Amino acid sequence: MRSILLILMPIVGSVVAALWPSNRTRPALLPIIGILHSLLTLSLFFDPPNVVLEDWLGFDALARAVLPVVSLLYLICSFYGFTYLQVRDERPNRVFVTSMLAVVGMMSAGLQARHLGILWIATEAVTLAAGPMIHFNGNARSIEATWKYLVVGGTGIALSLLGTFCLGYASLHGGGDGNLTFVALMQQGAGLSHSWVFIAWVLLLVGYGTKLGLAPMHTWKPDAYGEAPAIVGAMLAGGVTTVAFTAILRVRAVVGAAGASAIADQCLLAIGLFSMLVAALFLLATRDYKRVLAYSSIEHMGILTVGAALGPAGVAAALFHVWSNSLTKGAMFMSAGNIRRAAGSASMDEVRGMVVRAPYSVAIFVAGMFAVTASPPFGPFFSELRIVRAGFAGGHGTAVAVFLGCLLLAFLGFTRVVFPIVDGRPSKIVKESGKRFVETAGIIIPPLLLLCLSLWLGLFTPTVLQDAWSAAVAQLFPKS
């Protein structure tokens, strides 16, 4: 009953909000649900509750191992958008919460889900309440992002459904009853069809491939990143990008458990390597610093991709990796967010000299830069390395290879961007731009926290957090 507060609390605040009448008061909201879904969450990772094997919710090992960081995003996030709202008072906000706490709703259910169909629902569930978010802004720009989002997402959910089909008739096909839970499925295993396993398996990599963003089915995450609010752009590359990772992994253990693992594994690394060195290229063209941060995403949704291809120890450090990710990412949207305030562009063509007029986001979002670029002693770079590591171990030598490259090219690419924006003297829109930016503590201290727990991450990774991917690995892999 635990785990499904986790999926009510943010639907019943959803309503809340739609509700509420105050569009000043509205927005207190998402700190009030962070903070009992965040305590929420803690009470279930140290005291996880039997989850039977028949159940189509629960929070089960793999939901431990990625869940609390999901909730830990939107708790600090959250605090930043009540700030941010309330800045922004020309803007209703009534769509902008209710659609934020049926996201966190939704994200939840999806990471909890043991069952392919609830998976799709929660999925779809997610990509619907996310459009009005990137909308937040009202321009020409934000509504076609808005519509690649719906459209590009629309066509990669319609995807994993034929998938979840095909799936559903590789059981039956192989004499089983069609049960759609991934317990059942990986039970029937071999008996699975083999043909229809391959078929399920190529529509839902594509398929929630497109939601996670891996390359060529990138192209809505420049748009809606770079139009949407920093809060936004911080909760989809950290936690809508988790739930549909989840999903290729748990996919990926039917696939395995049907015989069918080398394969299913040379599809991620191809599609991981292809996706980071996608995403370095256009670092290496991009001019705008908020896009940026969509092509780095797609970078390390490549990484995580790269990991999930090299077995259980792959796994696991992929599993680090969705921590490590997601909380520098998260600190770094919110940072640039601050940034494209103070200077009213997101082009380095028009920015230069931020460290005079936002010294305290361009110092995070610097550190943000080196840490997302996997430099000691953040926690990417431990994550990443243990990815090298497992690399190695299993003889993927040349991937290695490809995989170190590209992520050269990709801070070859971060400081092109971010070095110019920071140093030299202020352009001419900055100095025009109005009165004298703020950085006040509800803007600062949330991006900041952010970087001090990938900081911390990174030096002390908790003997309880590394239990609990080896459980979720243990999970994936019963019988490694």
Given for the second form:
Amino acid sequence: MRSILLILMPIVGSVVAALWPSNRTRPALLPIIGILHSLLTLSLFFDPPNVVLEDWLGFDALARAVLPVVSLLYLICSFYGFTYLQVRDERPNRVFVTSMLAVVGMMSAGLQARHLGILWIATEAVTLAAGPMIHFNGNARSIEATWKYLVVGGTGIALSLLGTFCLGYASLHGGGDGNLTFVALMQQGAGLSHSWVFIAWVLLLVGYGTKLGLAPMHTWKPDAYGEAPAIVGAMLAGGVTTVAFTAILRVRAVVGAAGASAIADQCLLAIGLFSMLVAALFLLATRDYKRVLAYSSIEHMGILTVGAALGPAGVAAALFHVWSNSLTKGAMFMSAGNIRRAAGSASMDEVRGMVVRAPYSVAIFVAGMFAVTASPPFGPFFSELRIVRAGFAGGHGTAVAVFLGCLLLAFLGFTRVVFPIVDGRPSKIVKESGKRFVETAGIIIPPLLLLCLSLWLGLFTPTVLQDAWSAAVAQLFPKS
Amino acid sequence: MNHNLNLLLDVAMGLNLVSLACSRLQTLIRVMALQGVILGLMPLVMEHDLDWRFALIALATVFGKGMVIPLLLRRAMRKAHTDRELEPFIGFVPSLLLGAGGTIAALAMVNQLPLLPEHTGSVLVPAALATILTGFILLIGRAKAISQACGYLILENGIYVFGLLLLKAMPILVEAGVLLDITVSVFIISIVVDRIQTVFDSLDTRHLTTLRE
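What would you give as the form predicted in complex with the partner chain, now that the form predicted on its own is on the page?
First the chain shown before, then all remaining chains and molecules of the complex.
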């Protein structure tokens, strides 16, 4: 019941936002729902309900391992979003607030989906609801970004529907009744028709991989992240990708139960390393610091996928990385958004000396950069270390070497863009809206808090979280 | 029953080729809508004993794919000056040849796929593959935003045809959710198309090339 409420409450909030008359007070709905959602998640986390096996939705071990971080990220983002929408009160925010709350509700559904069809519906709904938020600024660039997002994302999600049908047919062809709950599919296991499972696996990997932003299906990501407001970037990179990643983990468990673990893991490893490589190379080329975050996100999705390929230990490390990446990336997106507004441009060719104009945001951005490029003692360092360890334990020496090489390239790419914009003499002020940029508490505390959480996660990874990740692994790899 | 279904599938495959050949956007929308109606009729001819659930799916599909979605697309392009696809990325003749070749290939390779005995005599799977291919050709080969949206919908039509294999197994709630999602996606796409028309004064996606490295 509480797990359904987790989905319904933001949806109700979304409807209220659509009907709310005042543009000035409407953004307050974001933190209100944020607080209620995270309280409910907290109660579910410490007192998990009994999940009926055949249920289509439920707060199971995998949802328990990832949903809290999405809720936490949204909570902190919602306060930033409230301040941001107050500052940007010249833009109508009805569509933005409505879409954001719908995204939160649908993400809660996607993370708890225990039925392949429901998972698809929730993911598609998240994709659609996020579209109007990318379009918030209403200019030519944001329309281009929205169109590419919808066309590429829509096609990807269409392929995952085809994959869903193929997995259903695998069940029918193997003598099953075409029941699409993950429990039923895993029980049928080796009884699923092999050739259809392979077709379904490829289609679902490509489909949900597009949502995740794995190369070569990543093309929408730099445009969308570059043009959308900061909290949209943070929610897409930390929340929506988590839905796609848990989808891949759930499907991977079915393919594993069908006895095709080896091939599935090879696919994941290859596409993960390829994404990391593509992202690292683009990081060395781009001149826009918001697009840098998008390529960094592609790289981290590659890291998650590599982790998912490395068996139980790798999946546990990947779940840890979901947490550390979401929190750190949120801090980066928000501080980058502050710098973008202070500077009036997102290109490193026009922006100089931001340490003078936005000192706090720059401090968070630079610290976040070290965190996200896996410098100790932040969370990403420890989660990536565990993935590397799982790689060595599994005998994937070459893959680990490529993995580390990509991390090094990404670090070079990051510093190449970040230090020039931070350092030097400020260029002439480019004014956008005529308002002087002030670093208020409302836009500094949220990213700072996320950064501290990332540090905390690295230094004192709580046992209760480690247990939650292990329980999720036990659900995905039964009997092992 | 298979005979009637195959007849409808043949018509749907024929409409694929028409959609690849036509240059007028209005015609393209009309062809797509007609294909949607034919798709909606398919569940009715698949079973002898008519279940109320199949009737409901058929009704929703005809209503959604045949009426609501074309209406939204027409509203999106009412401000457009031109209603023709003038310079497609892939010409009409090459795309027609591609589509025809793909249809023949799909019909030829169907015996390679492991199908249940009750599906072997039907052209369901090749029709699905040919329609998906047609959708991709339109999506990649056309420059106007509306044509690409139609390509996306024809792609979805192909997936719907494939989904008919699971008609008995798929619970109606899932079917309804899928259709609702697709309708909402067209709603959002049509708003963005409208915005593209307003901002760029054209429906040509060649204008959408500012964002790059």
